[in-house]
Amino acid sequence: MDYMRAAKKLIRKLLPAPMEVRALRARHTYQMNRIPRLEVNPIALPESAAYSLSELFGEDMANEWNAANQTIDEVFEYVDRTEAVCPGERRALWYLIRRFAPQRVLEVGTHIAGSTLYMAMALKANGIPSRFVTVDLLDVNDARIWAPNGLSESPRDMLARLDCAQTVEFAVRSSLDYLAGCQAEFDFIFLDGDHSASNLYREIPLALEALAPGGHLLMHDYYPSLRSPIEDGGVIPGPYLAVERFRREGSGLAALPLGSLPWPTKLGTNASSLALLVRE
């Protein structure tokens, strides 16, 4: 993992940003196009018109958010890095869970459990029986994983301190294996694991099969037209390229970027790379 991060930083230093994006796009596209066409059924998704982003992130819950955030800050002692979901987007996740009030939530890509903690606290605030499964290829509760990432305790222990441990199930599997064998339906799915176009092209159809009718499917690191909203910011091409292939194939699937949020996110901006999948 450290080797890959070092390699990516070296590439960014050596290549101008437009050249880096073109190189990444070519590599992701080549790998994705080796996969035969897959059928995808977006019928469970709402249409884009069903969402009012201004209402989703209205300030009527600001006081409740501030209290929840202060509680989590006492547990989640983490120095933010660029590879984690940023604080502003963790706030967006909390708002979405509070607004949608799902009973069954699936997160793909636990990583340091930053987003996990915020979604679990939102579920707790909803006050309804819930099930939350978070899937990662690594055992994130193993000290060999969480300690080098700057955490002072495991995700499971942090959730226990927040009185949320009884709600959250950790699954140590690849997302494709988990989704392929999944018998449950989820009302909210957050895809934030392997961001390669080839993985997401296979992952999205499986996620849609596991999505309950009227459920919500959220992606991270979606950059429309592969342009960063942050000056000199990096771009991860996989999510956009996978969705665009489905669109070209006439699937009726599209993405609704959350765009600029009403609060700061990263590097002095309000920019977000979160996007809801919708029916066109």
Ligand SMILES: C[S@@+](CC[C@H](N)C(=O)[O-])C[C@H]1O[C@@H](n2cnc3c(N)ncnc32)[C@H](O)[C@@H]1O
The other form holds:
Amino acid sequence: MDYMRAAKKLIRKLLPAPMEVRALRARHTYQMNRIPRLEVNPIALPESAAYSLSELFGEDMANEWNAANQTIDEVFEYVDRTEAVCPGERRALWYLIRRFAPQRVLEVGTHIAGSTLYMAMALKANGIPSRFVTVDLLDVNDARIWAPNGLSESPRDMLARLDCAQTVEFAVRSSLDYLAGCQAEFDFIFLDGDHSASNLYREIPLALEALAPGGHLLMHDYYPSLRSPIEDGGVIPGPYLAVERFRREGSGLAALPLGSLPWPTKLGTNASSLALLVRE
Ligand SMILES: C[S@@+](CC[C@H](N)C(=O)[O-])C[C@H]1O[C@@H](n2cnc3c(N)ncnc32)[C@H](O)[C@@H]1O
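Given the form predicted on its own above, what does the protein look like in the form predicted together with this ligand?
To see the whole picture, the full complex is given below, headed by that same chain.
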């Protein structure tokens, strides 16, 4: 992992930013286009007009959020060098789960449970019986996985300390395997696993099949037009390229980027790369 990070840093240093993005785009597009056209059915999704981002992130929840955040901070040692969602985006996830009040939640990409803890706490605050499945290729509760990421206890133990462990099921599978065999429906799905365009081109149709009518599908690392909202920031092209291919293929699927949030996110900005998928 450290080797990969160092290699990416070197490439960014050597190539001017637009060239780096062009190279990434070409590589992801080439891999994705080797997959024959897939059908995707966005019928379960709301249209973008159904969302009011200012209401979703309204001030009225600020006090409750501050209290929840303080509680989580006592058990979660956020390690900035890992690939967890940033603090401001974790706040957005907490708000979305509180506002949408889903009963059944699926997360792809548990990692150090940066997002998992916040969604689980929001589900607990909703006070309705819920089920939360979080899927990762790796066994994130194995000390060989969590300890090198700087945690002093496993995601499962952190959830237990927050009194959320009974709601959360860990699935150690690839998301494609999990979704292909999935009999359950979910009201909220968060995709934050393999961000390659070729994976997302296959993952999105399966996630939509598992989504209950009117459910919400949120993606991480969606960079509209492959531009970073942060000066000199990098982009992860896969999520955008996969959605663009579905759009070109006339699927009726589109993305609603959450854009700038009303609170700080990373590197002194309010920028987020979260996006809801919507029906056009
Ligand atoms: C960016 S991290 C997720 C960060 C996490 N949401 C957080 O905030 O802590 C991506 C995770 O997805 C997992 N992953 C990668 N490919 C996957 C796949 N095909 N299926 C399931 N999980 C995958 C990785 O093992 C990694 O833990």
